[in-house]
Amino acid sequence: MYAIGERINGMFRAVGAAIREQNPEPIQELAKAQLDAGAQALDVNVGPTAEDPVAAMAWLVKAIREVTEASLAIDTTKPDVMKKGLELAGPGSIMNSTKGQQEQLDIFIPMAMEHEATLIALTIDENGVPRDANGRGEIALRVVAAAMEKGLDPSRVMIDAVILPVNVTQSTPGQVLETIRNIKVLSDPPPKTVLGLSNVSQGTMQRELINRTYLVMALAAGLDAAIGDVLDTDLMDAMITAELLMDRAVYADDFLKAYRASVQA
């Protein structure tokens, strides 16, 4: 599975302070620590209080382009923020997100294509999030056909089957999974799928156990990416097993360490 590292995000206190005093070590020690942990790529979020959102996310991605050159997700709904992030971050980076609507996958479906990225695009339209499986599957069949049309290879479009917290709605774990499933049937060759997946536990008191538990029903239904918290060794531990035990990697006794050993590499 690719993991992409969730916590450079303005959301987090420390990180929204670093941002606003110009600070890059906490930035910095952040995406190194993530990359140690098994993070393959980092999610880069200026946060909702940036006063000047652009500038704040050239400053971050510069910020973090000293110490790695590891793929970005530059994370950001506002175009002009989008396309700063991209221009600074280089070719090989992803896009979270855009919405299922047309009107976004206008703008944002060139843009993956003019800055070699890959688009992450959730199951949202103009009515907000289906209730399940098949409202969500359509919205994804309109997006990967909008991409075949402008000319974007599927392989990089990435699905997100948006979950949801499992407190609120807790039919929609399942919904999610059908989801992913029949996403791999859409097209030859099919999209990527992806989850935010700290999303399903949010306001519950069993966080920890409620992520890794859903990140290995979710890789056991074809799930191929995941920003969650990769500084959670146990989360990590089990998303390793389980891609172990679905026979995507060679067991060893010290497969934990070795998978880590590659990723580094």
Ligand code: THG
Contents of the next structure:
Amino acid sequence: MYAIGERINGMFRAVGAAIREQNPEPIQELAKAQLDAGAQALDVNVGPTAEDPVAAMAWLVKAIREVTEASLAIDTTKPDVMKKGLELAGPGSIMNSTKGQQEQLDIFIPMAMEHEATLIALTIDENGVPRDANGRGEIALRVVAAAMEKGLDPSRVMIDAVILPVNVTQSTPGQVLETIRNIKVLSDPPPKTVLGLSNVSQGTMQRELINRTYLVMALAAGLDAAIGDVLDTDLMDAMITAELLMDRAVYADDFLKAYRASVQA
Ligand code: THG
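Show the same protein again, this time as the form predicted together with the named molecule rather than the form predicted alone.
Then the entire complex follows, led off by the chain already shown.
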């Protein structure tokens, strides 16, 4: 599974403060720690409070690029912030994310092609987040059709079926799993699937247990990638073990160590 570290997000108080004070060290430490923990890409989000989000994204990406060339997932809904992030991060980046309405796809799909990026698309449109797997599947189909029409290979599209906190809508985790299974038959090759895992446990007790259990369930349903807390060793151990049990890695007595060595940059 492709693990994307979630921690460089202005939503976290220490990261928000580092952005405001233009103090690169906490950001660079988080970048290195997440890569050491097995992240294959780093989510980069300036957070809700940045005054000048374009400038904040530019500063963040430059700070990260001083310590690593790892893939970055530029996390913003704003086209100008996305463009700046992609220009500074370079090819092989992930665009996180676009919504499924046509006007958004018309902007972000060509941008993905221009910057040789992978595009995350949320199953959200002008009517919000659909209630069930059917509604999510309809938006996913619209995204894949738009990508093919514009010449972006579906394998460079990742569909995010939008997981919500389990204490808000308890039916959502199951509907999202069904969506993940359905997306595999949308096109050939199919799009990839991704989730913002930590959303599932926001506002709950036992956050790590909920995240870890749901990751294993989603992985078994075919989830390809997750944005999550890669610094949570138990979460990563569960992910690695689930991959083994899905026959995606060869058993060895030291399979945890072997997996970690295989993803280390
Ligand atoms: N899909 C996609 N991208 C996403 C999300 C998604 N990006 C943002 C988010 N959702 C994924 N990242 C996080 C990061 C942190 C938390 C949840 C998701 C989180 N933060 C603590 C909280 O809210 O309780 C903050 C704690 C603190 O302030 O220290 O849980 O779904 N494509």
